[in-house]
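What follows is a single chain, given as structure tokens, in the form predicted on its own.
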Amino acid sequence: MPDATRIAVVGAGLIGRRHAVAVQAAKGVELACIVDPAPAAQHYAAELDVDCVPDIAALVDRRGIDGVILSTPNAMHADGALACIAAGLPVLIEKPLTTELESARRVVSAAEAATIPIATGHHRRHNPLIARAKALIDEGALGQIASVHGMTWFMKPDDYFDTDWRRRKGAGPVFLNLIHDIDLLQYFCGPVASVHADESKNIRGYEVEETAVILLRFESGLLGTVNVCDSTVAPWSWELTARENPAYPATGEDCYWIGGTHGSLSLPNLTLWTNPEKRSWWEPISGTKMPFDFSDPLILQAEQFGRVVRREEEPIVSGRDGLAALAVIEAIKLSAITGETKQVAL
């Protein structure tokens, strides 16, 4: 592919050989290096008939990159998203942003003060049927919405944590998992004002909390909760329900619940429920499943940011998008803290 767009994938992890299979799917986009010092990372990469390169400074020095997506540890994606800005090179940052507010804002302003696309890998947003479920809510098929609720449960195995970083701050399924659903809420509600959560560690001690419950109150004065847990075995998280990743076993459950003055919106099972007459209690309801495409939002998420490098279009998902449901985390893991109520300060 001669004029395919050459995206590097820095990070060789589970998520990074995600990403690189994804790009090697994509149309517009070709895979130009893996980015990674570990030897296995250099294994994988002649696996995927590509170079391996150590790190963001030999990658620099390379030839013929166009863009970047970052795929490393959370604590240096900071670092590594800096790094790409200041050599050029428009990145894909993997969520969350980076680990703090702080260094997401300096991130941010970097990109923007050198005109450098930075893009966040929110990738549901990517998903066709959330595309399809918030055309159905700005058509006002729900009406006014009154409420929204998350569920993210599942049960990550005693393995997982091998990996040292995922014991430690900055890792744990509200950093890990809950920002995805952050995002969402927030792309089909609004920004969210304020919230009040509470968190527990109590099953395995780690520095991470494995439980976490949240009230969102947005700035509509919509009201919303979310309860994310990764030590319990259970079908209700977006991982087991949407199909999106053949790793998991498919549910045919919902995870997200939005209701409206004129119906609800289970998904991602995307069924609209609605009184065919008279809205009441009482009478009858019933369920309708919308269609959508089942398009891997990861593909989809890599032609998108060839097309932004490529400077065709916006990103879907923009740094400052990652960087207000950084926010909302930030204030999440802050009222764990001190047991208040906070605001979202961007």
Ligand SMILES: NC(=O)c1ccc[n+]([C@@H]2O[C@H](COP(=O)([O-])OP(=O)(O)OC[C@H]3O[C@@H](n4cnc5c(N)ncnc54)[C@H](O)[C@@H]3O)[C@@H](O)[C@H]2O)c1
The other form holds:
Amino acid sequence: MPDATRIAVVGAGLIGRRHAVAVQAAKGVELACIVDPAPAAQHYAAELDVDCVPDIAALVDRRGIDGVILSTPNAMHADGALACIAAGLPVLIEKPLTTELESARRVVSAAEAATIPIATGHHRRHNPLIARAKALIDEGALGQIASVHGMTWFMKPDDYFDTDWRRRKGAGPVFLNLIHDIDLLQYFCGPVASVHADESKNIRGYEVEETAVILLRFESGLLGTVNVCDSTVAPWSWELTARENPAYPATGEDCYWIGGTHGSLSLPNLTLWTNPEKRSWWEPISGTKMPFDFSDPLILQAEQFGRVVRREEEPIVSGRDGLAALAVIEAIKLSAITGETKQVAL
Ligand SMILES: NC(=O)c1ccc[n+]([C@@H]2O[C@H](COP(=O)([O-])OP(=O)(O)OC[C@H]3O[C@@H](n4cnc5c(N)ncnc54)[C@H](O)[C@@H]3O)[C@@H](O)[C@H]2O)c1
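Please supply the coordinates for the form predicted in complex with the ligand, as a counterpart to the form predicted on its own shown previously.
Let us now look at the entire complex, which starts with that chain.
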């Protein structure tokens, strides 16, 4: 393998272009190729001074690639990932891992059988503030976690839906956005055992949901709620608070609240609320902003993927983690259709 691990970005759309730039900025990896049949991708690759090929078969023929970042539309993840695995190429698959559990299981099984590492693109977990929050929880700074709440409210503009697949089943905010929140909540609080959800799509009238309200029961017995809506003008979402993507104006608000018997944590400001004296609602409560380093999680993810490709590390977010998040999402979709509480089936 050459000094820098050679990465191809498959699908040079909205996020694929951010991956391409992140790979170019990351240490230990280099952008070697763009894979995308669209004419615009040819121009983009020329701007970046890298090769462009139309599909994964052509990428495999081209050779000289060590790992792939797969950022095609959701419905193409399974076939794309299986093609990479069959070619012996480690692959970082954008979320959702695939559009349904059955194909996600096939992807994870194929990777395990072939001992090809795969990772899932839940890039938030590469944000140093998440590691700091997890350490605070694990150190017991909150005591026993009693409840969690996540807010994912924002406004997707009308022209976002000009791209056909974004209006179609499987591309709504539950699949595209909430899945990141679910991954983080499971990282902080352990596996979700069951969900009860309701959805609505009465504003734009597309196939995809606009709002979902979900009750989560974790295996530990902890209860949580999450509320996602992509048709509200509001500042409370990871996208508009975490400062990860400069394209979103940052608001300074929080969007997750993790409540424990000895303190609570609000994120992404990482404010730890405690009673300095006695734990009681009658007592003064103080909020301390915990320090953390800020680095671009997409660049950190690209660097970690390089180490995964070189077999130096296990992925921070594995294929199985992607499967676990998808399993919760699938249970949410099923619960919203049936009106029943659904167990999460891995
Ligand atoms: N991690 C994140 O925060 C994040 C953010 C946005 C999107 N995503 C995920 O990334 C994926 C892509 O989303 P997007 O918004 O960038 O989509 P997009 O529509 O902007 O881009 C998709 C690209 O894939 C290309 N493509 C289509 N078929 C292809 C094929 N067979 N081979 C190679 N390229 C092909 C298209 O030409 C297009 O350039 C989705 O799975 C989405 O859920 C993740």
